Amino acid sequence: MNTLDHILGEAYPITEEQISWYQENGFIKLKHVFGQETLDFFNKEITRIVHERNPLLKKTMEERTTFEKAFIQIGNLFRIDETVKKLVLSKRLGKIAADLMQVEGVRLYHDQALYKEPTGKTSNITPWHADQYYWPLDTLNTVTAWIPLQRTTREMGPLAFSMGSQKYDFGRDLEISDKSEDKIQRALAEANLEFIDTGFDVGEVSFHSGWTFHRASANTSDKVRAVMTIIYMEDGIKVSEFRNKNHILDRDAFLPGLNPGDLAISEMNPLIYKNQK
């Protein structure tokens, strides 16, 4: 086994205190999940794919929608590149996801690179939202690993979280937009929920629940904010009813051929980690 395989297969120690923190607050940031050399390796490979497949290169910021300004999004990299597939399907990250959710096993829902360009004079915030608005999954047991591929300062627009917001149901019917930024911001303020907006050190990775509200400020630095994300779901869950147009789009992209009531298992959803008792 080479060094990279060893790192990706080695368990990251999660404490009971960290699990309790995640369960209470809906997110957690973990230090030293990866080292600089590993991040540099994946940064080079993922950035190459993003540059090759970026559909927004022909649009100026002024021509883009609010969603398109927020980030460059390239999905299903595990199907594109064997090297990135190793990261997406790594047991190191999969076990963290299972431990935090307190489930026996996790499958891939999908992966995506999220690159936030420097703004210049045009804002590119990522508005307040909850990811699971988009997902036709009949469960609360989903979690996203947000993996910065470099040290990410406040100026670069790191992910920021509303603590405990996964327990509230306001704003769950809003897609990412100027409307979601305004309405969810006001609702979170009225609920008096604490806002955590700090940078990420090299190797620091966050995990947040599907219904945790989060946002990101504009990238006002002179560097691209390169991030890889992996969304995990509990093994054995079912496809939910399709309650908005995005559920159908997501089904077609990440759960091909499945319908409400089916097990959320397809060739796009490999089992990543299973607790061996």
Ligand SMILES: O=C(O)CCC(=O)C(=O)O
The other form holds:
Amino acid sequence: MNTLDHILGEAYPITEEQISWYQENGFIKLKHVFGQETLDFFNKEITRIVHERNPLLKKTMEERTTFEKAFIQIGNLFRIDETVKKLVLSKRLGKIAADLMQVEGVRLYHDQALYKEPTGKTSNITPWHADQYYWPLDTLNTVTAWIPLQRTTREMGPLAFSMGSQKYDFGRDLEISDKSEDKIQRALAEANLEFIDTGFDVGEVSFHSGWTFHRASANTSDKVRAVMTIIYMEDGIKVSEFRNKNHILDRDAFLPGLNPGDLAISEMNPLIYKNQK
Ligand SMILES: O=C(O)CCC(=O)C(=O)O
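Would you generate the structure of this protein in the form predicted in complex with the named molecule, following the form predicted alone above?
Every chain and every other molecule in the complex is listed next, the one we just looked at coming first.
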């Protein structure tokens, strides 16, 4: 087995305290999940793909919508590149996801690279939102691994979280927009929830639950904020009713051919980790 396969297959030890913290607060930031060399390796590979496929190349910042300003988004990299597939399907990350959610197994919902460019004068925040608004999944057991591919300072727009906000249902019907930024910001302030907005060290990875509210500041640095994300769902869950237009778009992209009530299993949703008891 080569070194990369070894690193990606090795278990990251999660403590009972970390599991409780994640379940209480709806997210957790874990240090030393990867080393510098592994990050540099994937940064190079993923950045090449993002450059090749960037759909926003011809639009200036000023011409973009709020969503387009926030990041360049390239999805399903595990279908594009055999090397990135190893990261997306890695047991190391899959087991963390299963441990945090306290489930026996996890499947891929989807993966995406999210590159936040340096903005110059134009703001490119990621507005407040909860991911599961987009997902037709009949479960609370979903989690996103947000993997910065370099050290990410406050100036680069790291992901920031509202602690415990997964327990609130205001703003769950809002897609990422100026309106979600405004309305959710106000509701969270009224609820007095703590806001965690800190940089990420090299190798630090966050995991947030599908209904946890999060945002990111603009990238005011002079470097691109390169990030890979992997979204996991509990193995054995079902497709929910389609409650908005994004549910149908997501079904078409990540659950092809499936309908409400079906098991959320398609060729796009490989099993990543199963606890061998
Ligand atoms: O990277 C960002 O700015 C936003 C990421 C995000 O919302 C997510 O991964 O759920």
